[in-house]
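One chain comes next, on its own, written as structure tokens: the form predicted alone.
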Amino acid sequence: MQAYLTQLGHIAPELVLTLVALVVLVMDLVWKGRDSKRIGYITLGGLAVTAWVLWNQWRTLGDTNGALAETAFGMVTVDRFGTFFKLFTVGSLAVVTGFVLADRRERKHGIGEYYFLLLGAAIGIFFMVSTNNLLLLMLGLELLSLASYSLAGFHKGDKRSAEAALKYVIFGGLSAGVMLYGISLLYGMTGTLDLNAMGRGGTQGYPVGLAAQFLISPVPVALAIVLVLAGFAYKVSVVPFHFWTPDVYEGAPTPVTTFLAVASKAAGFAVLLRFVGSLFLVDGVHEAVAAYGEKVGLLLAVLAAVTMTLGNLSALRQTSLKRMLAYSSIAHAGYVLMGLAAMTPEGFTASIFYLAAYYFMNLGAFGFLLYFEGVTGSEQVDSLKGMGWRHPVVAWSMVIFLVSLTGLPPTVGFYGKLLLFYEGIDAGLGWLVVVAALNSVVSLFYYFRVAKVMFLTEPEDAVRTTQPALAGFLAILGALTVVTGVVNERLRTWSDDGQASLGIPQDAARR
């Protein structure tokens, strides 16, 4: 009994978040949809408690070299890597909840299930980022996906929202089937669902491990890994699995789009990092498996180059700010892939840091969009004419976010991209760094087109409305984007601690 309670303690954040979700669901039924703002405040309170539990877990894991010796219930891996992304998710979800409360185009009654679905998606993220077991990973991914499908189509009377949900369901179901087939192949070949056992297993005995399969025939292994990577690529909008992103981002409510672009995308990359690291890079991996990881790294490098190029070139043509940010998120997925393609511990750290940097600048960009949707009632870039002088705090904050998204100093986006460039060069991917640098130049044109419209065009007659709370929050995010670009040692340390807890040896020479 004591052992059971101890293991329950290890998954305390998941239990707290589940309890909060149930409270939200029950209270929404009790209040019968009246004044759903109260449900939003309960959600924020529950997220605060969850964050406190996670922070205590992070500090406790510091005494165990970042990870527990055993998994909870044999499936949940408790380490600083998972805890980092859980904290990331809680922070993102708190901001998204605030956006729902501040959204002037969202009705305030009868939307209690909005918060329940957001919490359900977060529970899925919690489990998928904290496991080396492919079955639990798939279950967590599906829980996240099902909640996301419902959120994308939350405005049932809106044709765009309905279209977004339909496309998301169809493409999501297809990608899940492809990924599940790849997992079944890996299980059939190795006799285990544990990633570490797959990589460490020898040529004889049970589980067999991938090394034995390479000796027999590497083709089925390659097929299985490509299918699984295709599922991940869909989740993080990597070309050629990106086609759903612009339509879903545009059709979904703006707070939902924010959640998909920040929390959901970061979770997808977290699972991809764990999959690649646990399978090919952790200490004790068979030599043949580690060598195969180099081929996977080259594949990821090619995908990174294609993804960032297509994303940036497509964004140049967009007149809708929402679609522009959608293609921008595709391009940034390519940047993050640079760190994975390096197949080194330092490359993983750079990817984690860039995801954290992306948190500040992308939340700010979508917050800006939400603010001006309430002011102008439009998502078009042209609707921002002259708004820089009428709403200077929000407009200048957006300029900071645009500078960071481009990768210019002194913002956190510049430092994050610099880390990726360094690790790409060290890993022998100089050609990919050149492609990324050229893409950053291309992105400068469409990002600063927004600034040009705000400050260098004549304003049109419009009613001056403001949202002081949202404007103040965006100013804080803008300040953090600059501060973390200058003083980022702590964020770099947290990123490194998260990566180190995966068990990857600090020896880049293995590549």
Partner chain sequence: MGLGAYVAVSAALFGLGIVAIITRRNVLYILMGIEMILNAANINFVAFNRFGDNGLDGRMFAIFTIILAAAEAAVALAIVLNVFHLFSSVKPSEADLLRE
Contents of the next structure:
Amino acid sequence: MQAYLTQLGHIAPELVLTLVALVVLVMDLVWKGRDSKRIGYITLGGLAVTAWVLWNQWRTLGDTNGALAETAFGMVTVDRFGTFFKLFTVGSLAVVTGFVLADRRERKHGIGEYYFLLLGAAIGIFFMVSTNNLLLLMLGLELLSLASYSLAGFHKGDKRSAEAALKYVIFGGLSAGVMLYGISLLYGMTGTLDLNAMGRGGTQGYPVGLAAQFLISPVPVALAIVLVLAGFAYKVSVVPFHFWTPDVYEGAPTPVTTFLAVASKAAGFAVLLRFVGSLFLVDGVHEAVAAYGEKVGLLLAVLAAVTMTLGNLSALRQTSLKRMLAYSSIAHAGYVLMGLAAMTPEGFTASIFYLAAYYFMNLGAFGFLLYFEGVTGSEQVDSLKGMGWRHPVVAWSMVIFLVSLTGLPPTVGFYGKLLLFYEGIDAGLGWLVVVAALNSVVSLFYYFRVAKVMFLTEPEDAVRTTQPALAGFLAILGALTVVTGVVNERLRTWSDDGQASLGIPQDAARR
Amino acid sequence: MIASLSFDPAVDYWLLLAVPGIPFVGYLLQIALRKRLPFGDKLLTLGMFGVMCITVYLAFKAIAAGHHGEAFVQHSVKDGIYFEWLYSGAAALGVDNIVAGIYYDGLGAAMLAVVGIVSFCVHLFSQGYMHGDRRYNIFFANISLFTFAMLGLVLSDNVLFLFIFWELMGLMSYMLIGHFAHDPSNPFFFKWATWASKKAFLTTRVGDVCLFVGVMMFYREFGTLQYTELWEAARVTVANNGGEFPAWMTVAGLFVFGGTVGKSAQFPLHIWLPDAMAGPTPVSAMIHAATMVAAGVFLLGRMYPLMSPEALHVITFIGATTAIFAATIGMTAYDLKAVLAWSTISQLGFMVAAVGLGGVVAGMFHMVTHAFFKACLFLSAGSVIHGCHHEQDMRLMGGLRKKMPITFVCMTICTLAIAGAPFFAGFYSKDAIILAGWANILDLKTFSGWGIYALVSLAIAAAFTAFYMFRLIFMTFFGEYRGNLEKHMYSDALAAEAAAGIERPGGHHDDDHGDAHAEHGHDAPHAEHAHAAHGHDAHAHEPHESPWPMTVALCILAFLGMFGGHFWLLDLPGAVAFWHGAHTWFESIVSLDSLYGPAVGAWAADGISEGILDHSSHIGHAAHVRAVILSLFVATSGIVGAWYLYVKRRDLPAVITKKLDFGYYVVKNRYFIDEAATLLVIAPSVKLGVFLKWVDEKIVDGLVLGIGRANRFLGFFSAWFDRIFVDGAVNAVGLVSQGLGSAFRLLQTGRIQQYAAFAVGGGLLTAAWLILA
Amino acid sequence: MGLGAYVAVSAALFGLGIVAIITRRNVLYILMGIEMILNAANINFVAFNRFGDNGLDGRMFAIFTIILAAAEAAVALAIVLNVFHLFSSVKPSEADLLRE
Amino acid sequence: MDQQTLQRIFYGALGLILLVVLGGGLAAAGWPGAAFALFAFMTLGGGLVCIWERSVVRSAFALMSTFMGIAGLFILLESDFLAMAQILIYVGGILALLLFGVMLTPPDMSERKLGRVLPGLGIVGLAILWVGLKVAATAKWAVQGAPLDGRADGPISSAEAIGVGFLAVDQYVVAFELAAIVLTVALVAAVYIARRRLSDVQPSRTRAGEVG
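Starting from the form predicted alone, produce the coordinates for the form predicted together with the partner chain.
Shown next: the complete complex, the earlier chain at its head.
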């Protein structure tokens, strides 16, 4: 019993979040959907409690080198890596909740379901980022996906929203199936669902699992890896599994788009990092498997290059700000993938740090979008004409976000990119860094078109309304973007702690 | 109770971080929102009040600790807030990360308090003084950013960041001097400000380049830029070199001193400072008297252990020369602000010379007290100028004692302070400098001819200071008001000057008086034009006291000018000892030990005559008594001289001027140093520029053209190459990115099944690659 | 029958599922294709579990896959119905407001 | 070739294949082999028909054949509980759901067939075949080498083991609970999106007090 309680304690954040979701659902039923704000505040409160539990977990994990030796309930890996991304998720979900509260176009009924689905998606993320077991990972991923599909189509009277949901569910279903098939192949080759066990080569020099497969041929492994990676790549919109991204981002309600672009994407990267790290890089991995990891790293590097190039070049011609941000998020997936492709612990840290940086700047950019949807009712870049002078706080905050997204100092985006570039060079991916640098230059054009439209054109019509709370929040995010660009010691340490708990040995740098 | 005020890193570092943070945020707000920020000026002033409170609070902590015998040790990056700069890059370069952090010690505490107080007073003062200015908001934004830079400079713990903030200050100085360059309603200021701002920027840049070279030399040899590590490295280097400074350190030290020469307006780069008076008076008070120009001295204080004896001799010479030479010019100036500008240069010379003589604590102390009384003097001058409707010429003032009583009292207090009257702030600091000089001479170890030269120069300069400052007071506040008189003792001279085409800065700034007189030039007699210009405003030509924000600011600074030298309110035993000047509040928190740490402090003290360090020693006591007597003597002689010439026998100055004909002419024209600079530096530079342009046009272009012709002559290959490859490459980049963008757009058909097909195809390709690879 | 036969059946079903998704125009076929792929994976799991004799992992995974398939089918059909109501069509190619 | 002929050829070929595989299975491994051949044929043939047919209803029923065939394969793989679950959930639940969907949407007879299906089928099929062959030729599955009918203790009922596995502390209890959450979320989402109200059709005119 005591052991059972202890194990429950290890998954306390998940439990708390589930409880919050149920409370939201029940309270919505009790209040018959009449009070949308109150539900929002309950959600925020619940998230705060969850964050507190998570923070405690983060601190206590410090006593055990960042990770518990035993998995909870045989499946849940409790480590700082997972906790980092859970905190990240809670943070972004809190912001998204705020966005929902601030969204002028949000209808009032069905809001209980809205929050419930958001929280459900978060529960999915919680489980998927903290397990090495492919079964639990799959379940968490599907939970996130199912909630996301329905959230994308949440405005069910809206054609675009419905279309977005349709596209998302089809593409998501395909990817999930493909990934499941890949998992089944991995299971067939290794006889286990535990990622950490797959790469281990067995004792007494008698290879088992993947290592045994490598003795004969790497082809089945290649197929399985590609199939599984396809599932993750779809989640983080890496080319060629990105096609749904612009359409779904554009059609979905803006808070949902924010959630997809920040929390969902980070969760996808979390599982991707864990998958690649646990399979190829962790301590005790068989040398044949580790050697194959380099090949996978090269594949990831190529995908990263293609992804960032495609994302940036496609973004160049977009007239819709929302769609432009969608392509920009594809491009950023490419950047993050760069750290992963380095296949070094430092590269992983850089990726995690960049995701944290991405949190600030992308939440800000989407908040800006939401703000101007409320003001102008349009997502077009042209509708921002002269808004810089009408809404200076928001516009200047946006300029900061754009600067950060481009990767210019003194913002956190610059620092994140600096780390990624450095680790890329360190890992021998100089060509990729060159591609990334060129891409940053390209991205300058479309990011600064927004600033140009805001500040260098004359406003067309009168200001309608403002949302001071949202504006203030964006200003805070903007300030954070700059502050973390300069003082990011702590954030870096956290990223590194998260990475360290994956158990990748420091000499994993092989190139 | 006071004893409990000890430094608490957990809290006080955040306070320290807030100190530069507040003006920076204020700057951002003001620049982003401009006129939309309601009560922007008030907000910024309020923020600056907060800064002042924090800095003063922290300084009091330091003083209280010092008075209770606790050593106020350095608080450095090791236990404070810092961040690593070049986190990744430095490792690649094979050097240590540059850790930028906060360095807070006694000197920092004092300096912060000075900047905080002066900034607040200037902000407050500007609300009255700059009222109605066209670029009022920009002015506040700029001055806030300047404050941020100055505070950052004081707090930074390494030379690189000091340099960054140093440059930022230079930029803000440029913008603030040129404040009126955007105001075409005043032709004189319009021209003068444009020119003066450029001159200041370019002149100080010479010094800045020197500083950067010096810093880089130290970085190259020592591999660090942290003060603490630099000092230790210097100590070790010298110890390993048998107690002698290596030659390169002298060179590097002189390069660093070059920065001081530029920033603190030392001879011969002082030429920018008098012209910087083209800026608004609050700017002059803050930047060109109290803070920025003091940064050069502050730099010397920070870099003192790196200076070899040879370098110190040069520093002494430059400082002493500047002190006396600027003082002579100050005696001849008639422009109110010009007198103060020359006085500033002269006082900065005192400080620099003090550092050179080994009296680094004395120099720093004088920097602090000078900041108070000079800021007050400038602001009082601003108040006078404001009251006299932007008249700056002392010859058109007089008798303002009755009309502007508060200004008069404040200015007199601070004049007494700068003149070195006993019990006023300046007395203690100037006395300490004289003492440094005297002890330097008396001690065999440090004795050199420079010491004698410096002592004599400084003593004379001190007398001159007292003279010209009281000349200013007597001309401005005593006698009768000459602004309204058609005929008075200076009217002939003024008319002659006007006839000679000499423009004066005063009387032209007229935001609220119309610009009628701007058209009819400057040849009309002043009195007439004053009437013509201001005639429509019945009370405008009568001088009046300034509004309360200005006078409050004056009073705060005057109070500090009076008591800033010695806070005996704080600690009674200190009051008893004040005759010895030994336990000023400053010396209780700043000593060589606390400045540079025990090891380096002891080493630095080794090269300094013991008299400076220990007042109870034989040399110290003897030197001290003589120093006090000397200071009293020079102060009294200066004041009495001024009284005699400008109150008692007001006809004498003209006679003396006539007698000294040529000498006066030279001094009046600032020793022709500007002209010399023009002749020796600027004109050759321009000639060189012209020559290079000629080279560029005739030879380089010719060469290029020749090659081009040759190419054409050889055939069309070059053109073809150019067209296809060079233009082609440029166009191709655009085309490829556009083209690829279009191609990618084609993929995005909006049809989910095609997406699925693409994805499956892509997945198959990926798998194939991984399988085949 | 050996393991290979089961895996072959599973692979073929996987291929059929992909083909269904890509080629058929009615969105319901796409859902059916997805079900086929999930089922193909299930065959694999059970077969590997049976022949590998290593605990219950594969079979359990199969059960959870069935659960996931049910959940996904429910959500997907709800979305399809919604799209049908708005676009009066079940052809995904006709819902292409969002493009480029 | 007209539609009719194509249909005949297709189903005729299917029938032939059925006979061949049944015979092959019988010859290769006796009755278990024949059973495998039958179930495999149900599975793949159902899938083929599902793709081939242009009526959604027929396709749905063909898919039922696939699911039933898979259930049969599960029985052959000694997972009787899974087979039951397959039939109950897939055939009884998912397929019924699909059929609902089919009935709620109008029949679409304009479907192009061969020209659209065959090239895709060919390319994707060939590619998958290639990959599959490479994999089949080189795969080293983690098997213990026990043949189907060589097992001493015969078929086991997996129901009990699965039931224990669901609830044992160190096995699948977390996954089980998570599956519950997944189903809850799916239910809420599906109900929300499928539920239709006046206000959904006319979003601008939400009537006060209308809740549900």
